[in-house]
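To begin, one chain is listed below as structure tokens, in the form predicted alone.
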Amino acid sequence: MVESPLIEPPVLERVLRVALARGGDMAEVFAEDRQSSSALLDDRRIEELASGRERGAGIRVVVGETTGFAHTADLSEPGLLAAAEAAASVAREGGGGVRTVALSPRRSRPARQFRLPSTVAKAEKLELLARADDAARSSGGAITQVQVGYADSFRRILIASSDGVLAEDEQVRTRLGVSCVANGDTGMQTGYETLARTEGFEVFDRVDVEELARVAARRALTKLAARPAPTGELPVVLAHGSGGILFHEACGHGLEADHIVKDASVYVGQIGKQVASPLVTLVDDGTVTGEWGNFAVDDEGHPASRNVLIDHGVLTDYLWDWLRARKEGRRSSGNGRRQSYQHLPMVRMTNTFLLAGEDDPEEIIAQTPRGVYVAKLGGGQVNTTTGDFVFGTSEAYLIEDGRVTEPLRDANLIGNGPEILRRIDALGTDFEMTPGTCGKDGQSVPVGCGQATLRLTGITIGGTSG
């Protein structure tokens, strides 16, 4: 069945001319029906099942130097025309910067709720979470605690600007998250394992939910016996997907044009410049089929697109978004994205890797005498300015004459993303990708990570033994 538009054309051109009726420079009208579900199994009891609808519109009017907008919730054109003339009015005041006004619906009857249009039923989404649970637990008699979280959402985006964009796009997306603790002599120590793809339920047709459990409650049960992680410089092998999220926040930010175009990146004037080892292709890609960063259209109606940002080492290009693509002259490359019809566009990555090597991952290891193997990291934070970053292991284990030997306490990696990306040395053939969850000032979307095993010659490691 095909649906009708969000708002009909005849309607967008008539909100775009109010729009730029002042003398405003562009006009981009931005409308979203969002649909999700959501339910939660903590100690083996339901703790949440919600469901609910979003739906509005953001109009952005571009005077000069300054951004008017407003957002609302009354999809109408009467609601439409009056965010229209609050973005253009308080564009039109300048000064530079951004201002926003959020108008409140017109209409007073209360919003409905609505359940994500598919035809799974509630009990079979419910089920996932109990297979997965019984799995945990199963797994050792020292898991005391499982929660398990499923998620999806429908969402319908259409874009309209006075550019000529018009463009629509519809994004599915399904979740599914197993986090355990498991409680011994060294105290309590917890795993987890997501599953998160632009897909819908039938990703359960193939995905194995208990095998998934078991992951997480694995992670848990292993570091009861970890001992505490060495600290100072060591090698470290990354493991195949998950050192991703490190190269994301390590140096992906770095790329975004904004940080660039403030002067707050250390790759602004690299253009060109070796600043990486020449195993590092790393690429930015919203057109992975599949992946969490996945779509046909950005947040600014430009096509998702394949966009090479180093190249065996070199610096090649910046991720755009259309404000900051104007300035320079530009095409957008792709890479508006907002959260929300009540946001504004940013630069954001979609799904972010470096491409595979030609290396043996267990040569990998084999050819490493002493250091660390993080098989999966955990959060991070990194200083766009400078390059610093300092991430969190979630597992790993000591390399012994080449092998990997015991499990090691949670640590810290800490360095500085230009110098690490030059300290790779080995690249593996196993690439894989994983999900996550990107912020950036007060805005999340979902995003992917991705590499294959890689060793890096040199990282400081915060453990908790000398």
Contents of the next structure:
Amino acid sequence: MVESPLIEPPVLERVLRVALARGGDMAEVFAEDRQSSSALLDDRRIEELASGRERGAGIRVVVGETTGFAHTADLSEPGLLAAAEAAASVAREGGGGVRTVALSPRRSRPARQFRLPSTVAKAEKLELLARADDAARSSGGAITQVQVGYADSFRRILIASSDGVLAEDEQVRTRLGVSCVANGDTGMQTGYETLARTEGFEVFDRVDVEELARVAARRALTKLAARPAPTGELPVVLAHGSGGILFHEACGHGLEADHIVKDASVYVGQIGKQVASPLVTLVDDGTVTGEWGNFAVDDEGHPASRNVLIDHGVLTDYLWDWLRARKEGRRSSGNGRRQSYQHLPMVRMTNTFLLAGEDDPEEIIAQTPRGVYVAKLGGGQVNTTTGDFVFGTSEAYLIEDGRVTEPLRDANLIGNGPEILRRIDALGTDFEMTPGTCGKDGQSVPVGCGQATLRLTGITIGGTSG
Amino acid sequence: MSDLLELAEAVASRARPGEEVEAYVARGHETEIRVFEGEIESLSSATTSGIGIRVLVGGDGAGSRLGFAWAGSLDPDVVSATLEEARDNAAFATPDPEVDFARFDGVAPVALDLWDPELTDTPTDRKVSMALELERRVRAGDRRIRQVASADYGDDRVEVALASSVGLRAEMCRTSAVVSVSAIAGEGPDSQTGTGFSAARGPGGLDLDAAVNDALTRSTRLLGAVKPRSGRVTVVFDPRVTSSLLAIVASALSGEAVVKGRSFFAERLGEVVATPEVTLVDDPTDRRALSAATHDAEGLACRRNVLIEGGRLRGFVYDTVSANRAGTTSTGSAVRGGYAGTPGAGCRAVVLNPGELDGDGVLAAVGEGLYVQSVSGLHSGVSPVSGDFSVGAEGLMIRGGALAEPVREMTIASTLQRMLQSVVCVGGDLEWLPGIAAGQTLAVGDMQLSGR
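What does the same protein look like in the form predicted in complex with its partner chain, given that the last one was the form predicted alone?
Let's see the whole complex now, leading with the same chain.
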């Protein structure tokens, strides 16, 4: 079934003309129609089944260094024209006059067939939750609480700009998260695990939700016996997958061109320089099919692409959206993203990962006399200007005499991006990706992170045991 | 009656026999201005509106089933489709005798004027010039200011109406305005950042001087910061950090978290959980709070709730469902994240009973320790379930009762339980901040600093 476009091209052309009537270098219409559904099983009950629908358009007009923006939930021509006039109000000079806009369609369609969430019976979604709940609860009597959340979204977007871009994309995302509480003599501990993919319900044909739930339960149970994390600087081995958050925080954000052009990043002026261990080749790639940060075109109509940011430790490029690329006279790298039609696009990461190395992951641990093994990282945060960043552990152990031993309670690790990137001295072969949600300037977007098992020669661990 | 309440009532009146319907309708107007290097970088203005509909079916022996749907539009066809979708969703919920809509409980709302008409009357040009002034003054305020990464003005007007077929109806409107500025100070290869802001109900209440001074002080005083030595220290939290910490403590005082066994406060009612200095109250009816409200998200009157009194745990905050589960009544504390969310129990305006000393007085009383200006990793490093606490921090050492050398790239750790039992001093420098908790200087003993 081919659906009609969210807005017909002749209407788009008229709206863009009005947006530029008072002058301006570029006008753009971003239209979005998002259907979402979610279900929550909590405390053994299906507590909430929710459905949502959001449709609208954001219009921006760029005049020199200034952007005017307005959005509307009214996709009729009068509604769009009103938003176009509001966005154009930043162009005060006048003198725009009539400008013809010719749109050349670029329509992107998913290469394979998704099982769209709207075609799946609600009962089938709920059955997943019950299975996950059962599996988590049967993992151990100390599991006292289980919450299972399911969410899907089907997002159609259309971008048309006065530069002639006319692009469409359809994005299907599916997520299942299990969060457990275990209760023991030492109090309560939590464990969670999440599956999040840019694909439809077919993902559950191959993903074992029971196993996912058992992983979450095991994390909570293990921590009941955990001792406080150590204090001070120690070698740390980051397990494959979630350790990718290290790169997202330690350098990914600092390579976003909006921070670069404002001189608000430690990586300003570092292109061509050795900024990391030679083991580090860092890639941001929106084209990785199915990963959480995957899409065909970004929210400015540019195709997703694979961008090498650090090559064997040498900084090769930053991440660009249209606005910042224009300033430097280059092309967008396909990293212009926004949370919804109600937001302006910004430079954002997609799937950011470190290419695998050659070390045996087991050997990396075996050759670490004393340190911390982080099996699962939580979220993180960075100050791009200073490069100082933190990330939290949600499953970690002591390494003693080259062996993983006692579990540790959750703690944050803190380091400075440029320093830590130089301290990677071993990199495994066991590459894996994990999904995450990245927040920036009040906007959240789905991203992927990935790496193979690696070792940092030293990073500060925020525990309580002296 | 506003058009929003009319719409909410019209939807509620469509309840069929054997079901109840509740509609929550919201509309917001917002302006956001960012300036950079003396020019407008972006100017956004927009109106959003939407509806969230809950349908309750059944109510027989086994209990009721709840369904929810929302839409970012008030178009009549969309509203009808949303009601149908909520109805359909209800069929799949587990019947639950404790699920219900709020019923009027005889508590009259406190009259609060949360609407500043000046906000609508202020022309956009004036708002732009406030942001420009902020940027200019920070750039010129200290020769060490290397960059002003952003200077923003933002405001919004929100109107909300709620009606349910069980007879509750409520209307509320509020305005808010905020300016913020993010400065980068530099000396040699060293760069440090500091953010200043001011929030009020309208542009007239904004304090640009305070925002400018905050950005200047916070960025420049960290220049030359080094990683400190690890050790056990008394930590003095800046009011803004205290506000973030109290918000996490407040989340563990949600009756919903407690009845579901997800709070370290569960089973501890009546026990001593903090030092006698700690009296914590959630009072959305305090007009000084930026988050003050007349009604909760289920339409009940907001009220003052004492949570911790003289160190003893006195109570939790409840919405209707969590109260039913706990065998008590709602404390008028339902909150929701706009029309796309369903109600849950939460605090709106928590505040510690202020002590005698101002910020400097607290430093003098502490003598030796660590002053924390900002923290990072609150989401990844603090758990309201286990109470485990570990965050990144930057600030200044306290020596001889005053601020000394700046420090960074360290963590501070403890547990929330132990921190409440180690509160040394609550400052009297109460500051109303955006968010659900007020700020004030707070000294907590016996924390682990991890650095070199």
